[in-house]
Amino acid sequence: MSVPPPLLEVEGLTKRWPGTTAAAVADVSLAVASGERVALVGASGSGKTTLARLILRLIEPDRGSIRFAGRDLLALRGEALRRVRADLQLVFQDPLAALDPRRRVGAQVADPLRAHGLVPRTGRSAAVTALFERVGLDPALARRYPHELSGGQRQRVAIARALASRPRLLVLDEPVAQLDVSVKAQILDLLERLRREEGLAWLLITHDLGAARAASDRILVMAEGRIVEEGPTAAVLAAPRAPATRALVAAELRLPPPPERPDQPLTAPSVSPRTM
């Protein structure tokens, strides 16, 4: 009986930014299985975002290979690459930066439906409504612009857009880092519900060990571009071995909990919400 290949398989991935001496990502190998929840943690500057961007093929590696569902991602071009991209989606830390400030959020959630030809034009409005409902947003908010939503609502929009193409793997780069404690928990709960319903796998990048505990079964610890420790999340965090893991655990114990602030839009809505 043949074992199915991991969904994502990265080997020897290396990237040095021009003008720097040390590689931001140095000989990284990792795998994520279908439906698996993997966390990637590490101090600021350890190379997590660079690794995410490499996996998404937003930047090209100097060396190494990336296989997705058994296919060589770095060899794909054109239509074949576009199709794999539908299966592999990224959610950023800052949804405000990821969203176009001048376009209504509903239209932005519809973008992947159009780009991947998933829903005929006449069905797009209903599909956007369904996506808003899936992520717990009032579909009337589709008429708003990004700045008219709260941070938590914006991250839900970004998640709705990522889900639109029915991906198999989400790369989540600090998806709750800018959210307040209660909103953070709501977004993690939402992600977990969606993962179970859709059979998603994820690579959750975070410097928040609480988020890693809540939302991963396996953890990878990154330091200076390398994976320095890996294993079951609870076991690794209970008995960290690598100095980088110990430092993260120690820092967590010293940090006071962040204050709670209400999750509000940046400004009062300037247009009244209309239904689609």
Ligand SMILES: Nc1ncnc2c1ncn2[C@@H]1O[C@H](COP(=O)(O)OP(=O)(O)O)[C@@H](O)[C@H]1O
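Show the form predicted on its own, please, the one above being the form predicted together with the named molecule.
Keep in mind that what follows is only the chain, not its partners or any molecules around it.
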């Protein structure tokens, strides 16, 4: 039986900022299958957020390819790109910054419905109500402004907005980094429920190994712009091979990072693979 192609497939993606010698993202390849939960972890400055912005076409790569649902994402322009972006949505780290402070949150959740022509004007209020209920929010909150909501409520609004276009893949950029422990667990539980109900795949960008353990089946470790280790999440974190992975695990345990071994290669064998 033939294996279906990945939903997202990135090959040789590279990005170098002007005036710098080292690439922010260097020859990165990865794949995410339909319904799969993949975490991309790394220390601050490792290149993971730049990689996410490249995948979403928020910035353009110097070289490499990005295919989504079989289409060459880098070849798309205008209306064709806008249609694909309905299937590929981003949840930001800071929902307060991601939401317009001058507009009610219900109107912002309705934006994808209007932009992608998914629901006629007369049905948008009911659709927003349904989206609020799906993410565990009282629909009455739709009339409030972002500053009137808690951090957890704002992140639920951001998730509702991302779900409005019925995406197939979510890119989650540190979605629980600014939340306290109890709210973090609630948001991760919500995302997992929605993933199962909607058949979503996601790429979770995080430095939090606890979040990666809870919300991924496969993990990619990034350091100095490169993927240095990948594999099943539990296996990689239980026996990390790359120095960068060992340092992340040691930091989680609040231990000093282990010394690098010069005889150990930096890379491990890889496994096969806003509305905007």
